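Here we start with a single chain on its own, the form predicted alone, put down as structure tokens.
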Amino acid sequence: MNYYFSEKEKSQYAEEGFILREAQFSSGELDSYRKIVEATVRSADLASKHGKVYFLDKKKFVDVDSLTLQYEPKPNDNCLRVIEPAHSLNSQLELIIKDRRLTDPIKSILSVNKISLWTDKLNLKRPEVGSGFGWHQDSPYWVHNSTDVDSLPNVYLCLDDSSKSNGCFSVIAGSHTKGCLPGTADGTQLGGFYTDQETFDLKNTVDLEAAAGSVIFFNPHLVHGSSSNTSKKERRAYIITYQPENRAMLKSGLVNNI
């Protein structure tokens, strides 16, 4: 069995910049994946004690070799928000990275037979403390490290049920067609990485409320973001970015062919 995109899905991805496939993973698989994720979080907490702490716009970051940890704003600045690259802390994540339910559609997007890993990250929105992500594209983060940002498609795996109340993934449909858009010029350190809202139309917002086990494939130029988790429920997501084979990963410079 294969999981390649249908012609209809290919057309939708080209036009809108994303595809949602629901219920791709079973409850048993998700239980196992959540245990792997929480083990990775514990490893990140231990690693952070030996890392370099710094602040950007008063937000806490810790670098440990090629690993970067991002934390929630104060007063929750001991709560992890993002772990990247997550697989460097837990090789069991490779089980997800190599799953054909993720890799076959990526091969459809890239029109290749073999792929490699660019980066992977865990986004943790803990109940009632998980902050939102402003509107942004991924490509501006990567343009200085890749000569081919067009070929870095993403997969977003919902590890928990996601809704507006716990900060589901939201996109601006069709925004990927404009390529890299300018960032904001608000004078902050990170402002340039958030997309100037004059360059896209909020009327095209799609809130992707989806059950755990659903998967979202999205273009690196697609403007996306999310709101805070105001609920009492977890909203964890695993985001994997692929590329054609034999290309080096973002942070380590190593090659990880799938």
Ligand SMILES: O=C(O)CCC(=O)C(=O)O
The other form holds:
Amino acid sequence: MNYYFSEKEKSQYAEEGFILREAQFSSGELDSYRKIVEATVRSADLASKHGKVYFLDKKKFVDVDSLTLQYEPKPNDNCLRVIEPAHSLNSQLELIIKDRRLTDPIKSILSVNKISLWTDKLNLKRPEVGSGFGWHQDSPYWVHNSTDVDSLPNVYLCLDDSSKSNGCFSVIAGSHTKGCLPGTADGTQLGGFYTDQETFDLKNTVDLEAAAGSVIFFNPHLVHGSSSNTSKKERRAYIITYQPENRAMLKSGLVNNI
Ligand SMILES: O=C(O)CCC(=O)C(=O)O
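Right, the form predicted alone is done; let's see the coordinates for the form predicted together with this ligand.
First the chain shown before, then all remaining chains and molecules of the complex.
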């Protein structure tokens, strides 16, 4: 059994910059992954007590060695929003990172037989407090640390059922074809990382309302984002980014061949 992309998926990925595969993981697997995720959150809370706190555009971040924790804006600034790289807190996440349902399609995208890890993020969009992510590409964040930013495909694993009300993942189909796009120049510290809306067409928005266990593969240049979680339901996601083998990870500089 393998999970490589079909020819049709390869051309759809090339054209639109993403592929959604539904029902990839069973409810038993998802239950165990959610337990691993919540254990990782508890470890992050403990680790944060020894970290360096700083604020960007009034948003709280804590760095602990090569780990970065990002919090919700005030008054929910005790609530974790993003943990990166998450596997550094919990080696059980490596089970997911190495799963062929995720790695085979990545090998199809990269046209290689062996891959390594670039980074992994847990995005915890908690009920009623989880904030949105503005339209952005990932590539501008990485261009200063990677000489081959085109070769950093992402996998987004839905850990909960997601809809517009709990802030599902949204993409701008076809927005990946022009490389790194200009950021906004709104004078804020992080503004340059949000994509200038003149450079893409909101008409091409696809809201990926997808059940838990769905997986979205997407190009590092694809413009994407999501709205806040106004519902009473969890919306957790695990985003893993891979690269060809023998390359160093984003934060630690270590090599993690899969
Ligand atoms: O989790 C989401 O909805 C979006 C996350 C995202 O855009 C990112 O981590 O780059």
